Each structure stands twice: as structure tokens, then as C-alpha cells.
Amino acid sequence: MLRARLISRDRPEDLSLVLRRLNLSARNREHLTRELGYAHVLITGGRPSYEEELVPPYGSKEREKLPTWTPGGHLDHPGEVLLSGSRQQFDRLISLARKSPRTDGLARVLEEVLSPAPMPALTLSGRRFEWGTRTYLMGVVNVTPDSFSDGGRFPDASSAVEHALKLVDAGADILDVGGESTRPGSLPVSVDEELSRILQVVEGIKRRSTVPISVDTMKAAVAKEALKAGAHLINDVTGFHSDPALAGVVAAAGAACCLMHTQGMPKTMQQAPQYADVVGEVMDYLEEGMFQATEAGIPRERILVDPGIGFGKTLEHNLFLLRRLEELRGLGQPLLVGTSRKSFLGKLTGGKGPQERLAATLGSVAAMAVLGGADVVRVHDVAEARDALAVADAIRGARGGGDLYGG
């Protein structure tokens, strides 16, 4: 599959601020932003012939007008190349590639990654989620006896609903209700058992709040009843790879979905997970789920994606995915990420238990907001995460450098 992955890019908004600081005209600022702003883009799944068809010979002045072309050396991955250059150089390459049907696909994926279309807003339960304006909070409502962090804390529907309402008061934008533990080593439960745990909770929240409700399930039968009870989003930890009927249920209800990546099922997923390219394989898996969703009739604007931190991944896999969240933006969908209280945070902080991982969770949440641009973070401690995100989002959007910067 031909794909462009954004490895790094100078932030054009920061460059624009410096050019404003130099008192350059708006026209010159726009021109220089395209000429000076550099990007590095990894192309995978392409053809070795692209270079022959598009790039002039070495030493040619025409070659200097295009991005630097660094081909890969893997014999089993022919056509991989790192492109490095200014936006102006990329624009010239895109224009050349568009001239032939053989290279038009390269033009398309480059355009998508360098000039992504704004993601449409998502409306759930009358609330509008404007992606890119701030990081939204999904509060966790586990109604399971064996979840890794808070299993058994809310043994009945009444206590779970009260907890959910406290999360709303603390600032949760969405509530995620789960009736089946997906912690490493957990076993599946029956449809009837899962429904008995969640339905009254969903109905109770619906009666007392307008907050959007997500239900964390991989079963079509559970999703169907949950959506009837008032849920608005189905959060499938298998990314529509488990139950082939699930996408159709979501589509028929006009609901939204979040597709998560996992390698294996909870019972076995942490038994020596391996990847050749964790980012690329996560993207492939999520694209397959997105295809299932759209084929079933779910509009793309109602699909979120989640890299699945802790689901079939080692500590290093988790850290690398968090560091490279921007690459996942190449999928063109809002990113939901859950790190809250997870075991990799315990390992990083000297073996602390789930209830002792608040500071580590907040560090990961703030880093994701600033560096990776996660759109939604799934957390247990909503009030504390809200404060961390208020700071992180403000830093990311800071523009007040003084009068010479225009404000």
C-alpha cells in the first residue's frame, strides 16, 4: 500500500511568527514559508521506478528544485524513499507526479500528508467536537469486577452512574462505559453478562446527563442494545477485526465509532509482541478497520482511531508510538489515545501500582497534547487531566511574543 508518512516538519506557524517579527509583508511571509519550511516524508509501498520517472540526474539544476531523494536499502521493501525539502520543492514534485497516471498516486499521498484537509467536526448528543481546537477528555466508567485499575469499585449500576456524573462535573467531554475487562490476560465474558453490567448504567447516565456516552465493546449484540439504550459511540478495542457484524450495527444506528489497534486478544496479547515497523503496522490495521466501517456505511467523519497503547505492545513499542503520533495523522482521522494508569507507566516510575500512576499519567497526557496532537485522551482522573491539558493546550497555542510579533 502506497503511503506517505510525515517524519518531521518545521512548524509553519512558528516560522510565520518569526517572519512577522522581521516586519516582512504578508506576501513575503507566505512566499518564504513555502521556500524555507522543510519537511521529511517517508514513502512506503512505492515503486523504484518513481525516481527514474520523476527525478532528473544528479548534478542537474532541475534536480535541485525537487526534494532530496534518499532511497532505502531493504531488498524486501523496494520503492521506499525519504524525501526531504521545502514545501516549494514538494509542490514541484507533486506537480510533476500529477502528469502521469503511473505517478499520480505519489502526488495524492504527498498532498494528503503535507496539506491535510481539515477534519470535519463531530456532533454527539448535541455536543460539537471541533478537532484541533483543544484536547477533549473521555472519562472511564468501568463496571467490571476485574479491570486492572478500578475493577470492582462500582459493583452496581447506581454507584457507577454516580461516578460517571462526578466525571462529568470534573470536565469529562465523553464517558466510556465498559463491561468487559480487556486487561492483559483477561478472559472474555458472555453477551448476557456484559449487557447486565452496562445497560442500566447507560440508561442511568442518559436520564441524568446529556454528555455523549461511549460503550467499550467488541460484540455486535452488545453494541446494538447499548445504542438502543442511549449510547452514541462504540469503542472497539479490536478495530472492527473481531465481530464482522459490528460495523453494520454502528452504521444502522447512525452512531460514531473508535477503532483501536491490538495485536492479539487480551488473554495472549502481551506474550512477546513483535513488529517489523510498529507505526506502519498499526496504520495498516487501522486502515483495514476504517475500510470495514465505510463499507458498512459509517461516514468517515464519525470514525476515530486509537493506536492501542498497551494492547499487544512492549514498553518500547508504546513509547515509540507516543513519540510518533504525528505519523498516525496520515490516516486523516481524529486520534484518541489512552495511557491512563497503564503498566508501562508503572515500569517507567519504578514499579508503582495503578493507583500511584497519576503523575505519570498526567505527564503522558500533556506530552501527547503538545507533541502528538492527540484529539481525545481517555483517563480515569478527569479533574487532574483537565488541568494538565489546560496548560498543555495553552502552551501549544501560545502566540503572544510581544509587539514585534503582532500581539
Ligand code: 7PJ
Contents of the next structure:
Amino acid sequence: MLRARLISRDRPEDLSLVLRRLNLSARNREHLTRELGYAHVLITGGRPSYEEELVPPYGSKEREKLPTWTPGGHLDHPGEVLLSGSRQQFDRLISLARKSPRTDGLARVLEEVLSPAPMPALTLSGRRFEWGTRTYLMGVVNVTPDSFSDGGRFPDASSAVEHALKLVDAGADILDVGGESTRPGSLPVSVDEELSRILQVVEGIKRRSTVPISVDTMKAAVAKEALKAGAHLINDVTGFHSDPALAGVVAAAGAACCLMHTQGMPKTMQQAPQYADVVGEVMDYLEEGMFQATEAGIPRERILVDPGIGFGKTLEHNLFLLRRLEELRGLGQPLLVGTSRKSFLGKLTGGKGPQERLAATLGSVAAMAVLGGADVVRVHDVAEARDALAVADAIRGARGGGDLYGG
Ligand code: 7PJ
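Can I have the other form now, the form predicted in complex with the named molecule, not the form predicted on its own?
Okay, now the whole complex, with that chain kicking things off.
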């Protein structure tokens, strides 16, 4: 599949601050941001013929007006190329590529990564999620007897509801209620068992709060009842890859969904996860799910995507995905990421158990926020994560460089 992957880019907001300091007019600032702002974009799945179709020969003046073209040498991946240049050089390439149906696809994917359309706000249960303004918090309410991090904590539905309401007080923007454990090695549960665990909890939360409710399930039959009981979002850890009826159920209810990537099923997924290109394969999988979703009639703005940290991934895969979240932005959907108390954090901190991973969790949450990666983080410890995000989001948006920077 043809894809443009954003490797790095000068942040226009940082350039624009400096240009303001230099006292340039708004028009000049905009012009210079395009001329000076630099980006590296990797094209994968493209055609080797792009180069001769688009790029004038070496040494010609015309070639200098386009991004630098660095083709790959991998025989199994013909057509891979790194494009590096200013926004203006990319704009020239885009308008050249638009002229022929053979290269029009390249123009489209470049445009998508370099000028992504703003993601429309999502309203759930009357609350607006305005993507890009801050990192939102999803609080985890596990009602599974075997969940690894807080399994067995809620002996009945009413104590799970009490816990959920505490998470709302602590600042949860949405709750995620799950009745089937997906921890590595766990076995599936029946529809009836899953429903008996979650329905009373969803109903109990609804009676006492207007907080948006997500239900973590991969089964259409469970989703249907949960949505009837008033859930607003279905969180499928198999990204619409396991139950073919699930997307239709979500669409019919006018609900939202979160599509997560996983490799394999929980029972076996951690045995030998393998990828040639973890970021690319996660993106392909999520795109397949997005296709199922839109075909079923779920509007694009009601789809969140999630790389599925810990689901069929080694420590290195998890870390690499977190480092490269920006590339996943190329999917054009809000990103939800769950690292809370996961075992890769235990591995990084000398073997700490799930209950001892709070500081490690906050480290991951702050890192994601500063890297600008996640729109929603899924956490068990909402109050603590909220403070960590208040700091990280503020650093990212800092503008107090003094009067010269225009305030
Ligand atoms: C995730 C999830 C996650 C989404 C779980 C755990 C394992 N749903 N459900 N993303 N993890 N969307 O809580 O550690 O990362 S269950």
C-alpha cells in the first residue's frame, strides 16, 4: 500500500515564534515558514518509476526546486524513497505529481501527511473532545476476576461503580469498562458471562454520572447489549478483525469505536511476536479495521485508533511504537494509547509488579504527551496521570519566551 510516513518535521509553531521575535510581518512569517520549514518523509509501497516520471536529471536547476530524492536499495522493497526538503519544495513536487494519474496517488499521500485535515471534534454523551487541545484521560474499570493489574478488586458491580465514580472525580474524560480479560495467556469468556459482568456496571455508572462510557469487547452480541444499556463507544482490542458483525452493531447505534492493533490472540500473542516493520504493519492492520468501520457506516470522526501496546509485541516493539507515534498520525484519526501498568514497564524498572508501576506509567504518559503522540491515554491511576499531563501538556505549549516572542 502506498504510504507517506512522516519521519520528522520542523514544528511550524516553533519557527513562527522565532520569526515573530525577528519582527517580521504576518505575511512574511507565513512565507518563510513554508520556505524554511523542513521535513523528511519516507515513501513506502510506491512505484520505482516515480523518480523518472517526476524528477529532472541530476545537475538541472529544476531538480533543486524539488525535495532531495534518496532512493532505497532494498530489492524486496522497490520504490522506497526518502524525500527531504522545505515545504515549498514539497509543494512543487505535489503539484507536479498531481498532473498525471500515474503519480497522483503520491501527491495525495504527501498532502495528507504534510497538511493533515484538522480532526473534527468528537461529542460523546454531551462532552466534546477537541483533538489537539490536550491529552484526554480514559479511566480503566476492569470487571474481570483475572485482570492482571486490579483483578479481583471489585467483588460486585456496586463496588466497581464506586471505583468508576472515583475515577470521574479524579478527572477521567471517559471510562472503559471491560468484562473479558485480554491479558497475555488469558482465555476467552462466553457472551453471557461477559454481559453479566459489565451490564450492571454500565447501568450503575449511567444512573449517577453523564461521563461517556466505553466498553472493551470484541463481540457484537456483547456490544449490542452494552450500547442498549447506554455505552457510547466500543473498544475492540482486535480492531474489527474478530467479529464481522461488530462494526454493523456500532454503526446502527450511532456509537463511536476504538480500533486497537493486536498480533494473534491473548492466549498466544506474547509467544513470539515478529514484524519486519512494526509501525507499517500496525498501520496496515488499523487501516483494514477503518475500512470495515466506514463500510459499515461509522463516520470517520467516530473512529479512534490504538497501536495496542503489549498486544503481540516485544519490549522493543512497544518502545519503538511509542517513539514513532507521530507516524501513526498519518492515519488521520485520533490516537488512543494504553501503557498503564503494562509488563514492558515492569521490565524496564527491574522487574516491578503491576501495583508498583505507577511512576513508570507516569513516565510513559508524560513522554507520549511531550512527543505529541497520544490524544487519549488509557490509565488506571487517573488522578496521578492528570497531574503528569497537566505538566507535560503545558511544557509542550509553552509560549513565555518574553515580550519579543509576542506572548
Ligand atoms: C488496552 C485496551 C489498550 C485499548 C487493554 C490492560 C490490558 N484497550 N484494553 N488499548 N489494554 N484501546 O489494561 O493492561 O492498550 S487490556
